[in-house]
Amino acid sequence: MQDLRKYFKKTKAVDGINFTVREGEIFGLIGPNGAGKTTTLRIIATLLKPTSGEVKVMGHDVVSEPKIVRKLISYLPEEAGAYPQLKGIEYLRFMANFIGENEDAVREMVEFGAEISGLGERLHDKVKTYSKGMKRRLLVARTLMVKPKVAILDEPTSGLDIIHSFHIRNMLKDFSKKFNTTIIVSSHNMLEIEYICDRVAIIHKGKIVAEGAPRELKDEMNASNLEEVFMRKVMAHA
């Protein structure tokens, strides 16, 4: 990503940011509300076009080669939902049918999605009976069951209890390690980001104000945790 900018009329949502995500790592994008995180993720996911700058996914430009990029990625928005009248397993099958080239491929995706969701027999209940945490686990499983080269997740554990958050965090770590999948994740939970991410970038007012491994950033700021680093960096650029 080079000199990425996205303006909405007079609002500079993203104002000239640069960062590179390495293959197979979990990269965290963190910042206050309105900092430009979701806009950046949507551009990477080819849902928004940048005002200027360049974004490439595995060498493919998100503007000039969006169809190729979409075959490489899987994206989970913060406010994503599932069809409430479908059973969990039916939802996974419905989504797999859009991607699978044949019935065998669809079946393999659904079986894998069911396994990593950890929902067990509840997959045979309708989604409308699920808790928020169960729905999110289903959606994360849907995102990963296609085994993307790059998974993009916006606030994957927002509003979830400890049990469901724990499951999703470990699902992401295990998946990235097993399949060498690059994961880009946005979250307001600094402890979560510190736990799962190899490197992070802090974005504030559309600009990157810090980037590096959590341990490196803590050492640099003489901080005991990533939350302290976050607060100091944001306040310094207020």
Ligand SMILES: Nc1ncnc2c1ncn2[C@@H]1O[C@H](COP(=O)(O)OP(=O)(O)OP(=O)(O)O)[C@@H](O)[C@H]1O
Second form
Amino acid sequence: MQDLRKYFKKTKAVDGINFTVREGEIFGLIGPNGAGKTTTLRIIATLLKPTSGEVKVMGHDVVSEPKIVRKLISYLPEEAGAYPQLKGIEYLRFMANFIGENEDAVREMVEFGAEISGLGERLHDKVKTYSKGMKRRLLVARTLMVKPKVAILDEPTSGLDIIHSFHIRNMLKDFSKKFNTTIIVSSHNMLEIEYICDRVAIIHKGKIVAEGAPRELKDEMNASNLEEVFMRKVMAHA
Amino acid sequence: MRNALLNIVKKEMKEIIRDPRLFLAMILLPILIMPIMGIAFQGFMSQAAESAKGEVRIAVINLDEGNISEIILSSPDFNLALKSLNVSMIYLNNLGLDSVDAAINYITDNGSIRALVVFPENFTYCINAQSPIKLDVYYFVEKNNPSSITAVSSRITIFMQLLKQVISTYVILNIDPNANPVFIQNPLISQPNTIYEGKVIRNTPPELIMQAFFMQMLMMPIAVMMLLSIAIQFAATSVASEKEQKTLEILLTMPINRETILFGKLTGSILVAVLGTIGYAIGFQFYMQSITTPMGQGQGVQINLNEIGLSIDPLGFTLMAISLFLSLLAILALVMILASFAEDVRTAQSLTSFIFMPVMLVGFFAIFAIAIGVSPTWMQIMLFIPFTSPMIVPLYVISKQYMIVIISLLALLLETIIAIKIAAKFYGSEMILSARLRFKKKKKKETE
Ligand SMILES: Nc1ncnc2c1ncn2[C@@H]1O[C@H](COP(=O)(O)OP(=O)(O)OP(=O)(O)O)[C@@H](O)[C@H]1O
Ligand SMILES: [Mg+2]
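Right, and the form predicted in complex with the ligand of this protein, after the form predicted alone?
Once more the chain from above appears, this time first in line as the rest of the complex follows.
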């Protein structure tokens, strides 16, 4: 069991959050716009430094050991793009080159990425010819192809249609089970979170207002679905 | 882990080759620079023409064995016309000089005389025989002000014109009213020679020397400007496009040193700039050739740069290369910081060109200023600035002033290290992600 603890204060953005994600589980972050989800994930991804508090990924501090943390994680930003002039497959290869130890490892990663992207022959077209959904699938594949210990995905299905979302959702679930990968995911889609996450935290105005397994939260609030829990929690703290 | 630097450089190359936008920016910019250079060159030429209004001192040495030359040189019409043209004629025979060599030595020591006209031994004989007289003209090019020769050369042309008129009139009035019209129309053939740095370059008009001088003086700065502007454009684009395309965040979470990202982009920019410059150098060669050939062709003269002291030795070339390389690194490091404040490519490009174009133009015009003869203090200051150093170093190298160049390069090295340190620090911090600047937004705020 690896533990991932965090506590930080950042003026308003993230205002004293504590949570632990267990190894191999899918942890969901939900909250209204501007709640601090992206900021939290960026701190875990070593992109931002916490004003105060401590974040550890598998026992490694994101501030003092960012290089080790970067080897453990794979991060999909909320608004991410791929180099439009590269072909999908070239993009995967470019990214795999940073991580693969040797040519074989890189090739394996790229093949795996190509498979989970589900883009087929379109991988040999330039990224600039992709639709938003195709780009997102490529980026999700990029995040997972390296088989990270911890995958951090900020709204992986945002702006995607039902079919694309469905594809990504199932991929995350299968992936986590198959490789025992810890996944931290944020989303505005309660159904999605309820479907894929083992546990969730509801963030509001930089604070956690509820945390637990979706089922527990529903029971606790006597709600029929997560959306109801979310609304009541957020309203209560408004 | 495999070579991350190489990985980034390769990706940068792929992007530049495939992105028509980047290519266009790189081609358009130098095309815009060409007319600016044209204007600068014209400005310089008119400056030279301006100085043509001042007094010009022309020496004459008379070796004529007869007496007609005396009569002509002392003709009141001739002397009056010269005076009105602001030409003062110095008659070296009156100073006891009696050979061309002695005259050249005297003028070289004297320093204020710009040309020497030699009246040959057979002057009187030729007039009587009505065969064209060959006059040798020696132009004395000032080392630090070669452009002044334009003024001298135009006076000499008028001097010869006047001389022809006086000779023709003399022949018709005093020798033969029915003289051969071919001789009357063209009694003189003037043969230009140039004296530069105490060396006599025979059968060569001074304009050719001047051209060689400017080729040397201009080629380097122009190539440097090309190189810098291409590198700056590319670096700015490559940094800002990571933000515009939203690829930066992922790149920053890769398990590589942040410096590697910085150096990958630096290397890519320098590579592209070198390739671009080679392309433009070839283009420029054609451009210059098309200008200079008509002038040089008729003369059938080849100038040996070595002979006139305009050549650059290996040490000089090394110093020039070091200056260029250090400057490139320093400037690009700053560009990388600056450009990462921009959220899109266009903002980054205008941001960097707003800052770097004026600086480079200052350096460029300074070279013209030097050509016209401005105090060397400015030149020394510019030697210590990364932007202008590679433009100025060639001038010092040509005149073999190595010590000051080496000192300035040490200072430049320090500046470059500081710039790279700052950039590396910036790339290591979260500022690279959060730095934000967009011209449109700013303008809106201002108008609100
Ligand atoms: N770079 C930044 N500079 C200043 N403030 C920021 C920055 N990034 C985020 N914020 C602020 O921090 C707060 C939290 O933002 P964050 O992006 O973490 O929210 P979020 O939960 O991801 O919202 P959304 O659901 O809209 O993605 C917001 O009030 C936002 O304005
Ligand atoms: Mg967000």
